[in-house]
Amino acid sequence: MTTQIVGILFDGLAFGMLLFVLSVGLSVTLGLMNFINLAHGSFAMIGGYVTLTLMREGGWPFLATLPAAFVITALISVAFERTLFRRLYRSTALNQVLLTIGLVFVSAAIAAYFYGTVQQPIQVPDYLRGSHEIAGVSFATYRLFLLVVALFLVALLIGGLEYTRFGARIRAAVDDQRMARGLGIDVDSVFAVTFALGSGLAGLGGALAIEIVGLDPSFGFHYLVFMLIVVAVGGLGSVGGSFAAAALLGIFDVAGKYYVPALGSFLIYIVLIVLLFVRPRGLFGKR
């Protein structure tokens, strides 16, 4: 019984960490510019396909493709930000939603054109396969790896946001954009860099996700909902909030599907509705 609970908690936490890596960038960019970027999931998908292509065509080792997924996704996203998204910062939420969801359709069609609509499996290296048994509970190695990566990223992000000059600029711009501009912070370029970093993280998340949830052209749609839930529940612009929300969502989802399979998928949506109705700004949202 205990081992079962520990196992579910572990699996849920690992899934939650994946969601955290996928969505933390969206949370910060939404908090920073109030720009509703529904194409965030597509950036994650790009990262996934980068890893896939490099491993299949280039014969790269899995771990080496992860930084590449981050960098290439970040570069592509910043190109979109500079050419398309920035025109809509002052626009209505509806226009932003329409533009970015259009990009999701385009990206899904492009991915289907080049890679087909089937799931694309990858072969992770041997040392990430199998599982470790600790005190009678078996922990899948890949999920442990995921957990370590996510915790490392959390430390990096919180450290970067709290203790560096650039982090202070981001926080200032999220809290009060006009005041930050008044103090001479170039909010636009802060945002461009933040956007690139956030999308790069999504790309990394997409690459990490292949082994857990697979990769196909509908990735951008399917995980968009999860990302938005994490962001909305965690509160905009809050790394800690995203972390807590992602962990909660992952654990709720896995536990719900395990214990009450009939109610499984309902559970998170109903929790989402109730939570946002009671706290429209999310669990940790300030504004």
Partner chain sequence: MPAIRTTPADTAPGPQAFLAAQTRWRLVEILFWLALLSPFFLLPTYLTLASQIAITALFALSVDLILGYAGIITLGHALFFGIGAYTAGLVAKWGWGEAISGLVLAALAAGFVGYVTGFIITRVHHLALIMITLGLGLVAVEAANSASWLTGGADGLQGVRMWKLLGTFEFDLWGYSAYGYSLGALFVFFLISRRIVHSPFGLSLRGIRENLDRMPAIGAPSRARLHKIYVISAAMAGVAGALLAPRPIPRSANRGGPNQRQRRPRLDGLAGCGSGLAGGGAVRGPDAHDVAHREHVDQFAVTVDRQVSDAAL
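Only the largest set of C-alpha atoms that superpose within 1.5 Å between the two forms is called the rigid core. Residue numbers count along the first chain shown, from 1. Small disclaimer: the values here were computed from a predicted structure and weren't measured. First, how it differs from the form predicted on its own.
- Superposed on the core, the two forms differ at residue 275: its CA moves 2 Å or more between these two forms.
What I would like now is the form predicted on its own, since the data block earlier showed the form predicted together with the partner chain; can you produce it?
FYI, this one's just the chain on its own, none of its partners or other molecules.
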């Protein structure tokens, strides 16, 4: 029984870490920039297809494609931020939702045209396959890798956004753009870099997700719901909150499917409702 519980907790935590990597960029753009970017799932899908293309067509090793997925997705997002999204920063939430959800439909159609509608698997290197047995419990190597990546990202983001001058500039630009400009802060550049960071993280998450959940043109739709749940439960603008929420939801999702299969994935929605009733701002939300 103990071995079974530990295994379920580990698998749930690993899935939660995948959700964290996918959603932390949305926490950055939505929580810090006040921009409702429902196209975030599409940027995650782009990162996945970048990794797929580089591995199949270019013969790149898997680990080398991860920074490429981050950078290429970030550059693509900057083009959208400069041409489309910047015009909506001061617009209504409805306008932001309509534009970005429209981009999800467009990106799904483009992906289906070039890659087809079937799942696109990849072959991870041998050292990330298999499992390690510790105290009679089997831990999948790739899931351990996801855990390490997520812990590294949460430390890097919290340190960068909370304890650096750039993080202070982001908060100043969000709170009062006029005052920030008066202090000499290039608000447009700060927002562009912040948006690129959030979208690049989505691309990295999409690349890491292929081995666990696969990749197809509906990726931007399907996992956008999970991303929004993580951000809502964690609290807007809180990287640590997103980390805690993703871990919690991942564990509940896996445990629910194992112990209460009749509920399936619906259990995380119950968790969402209960938590938001108790803490409407999320676990660590400040507003």
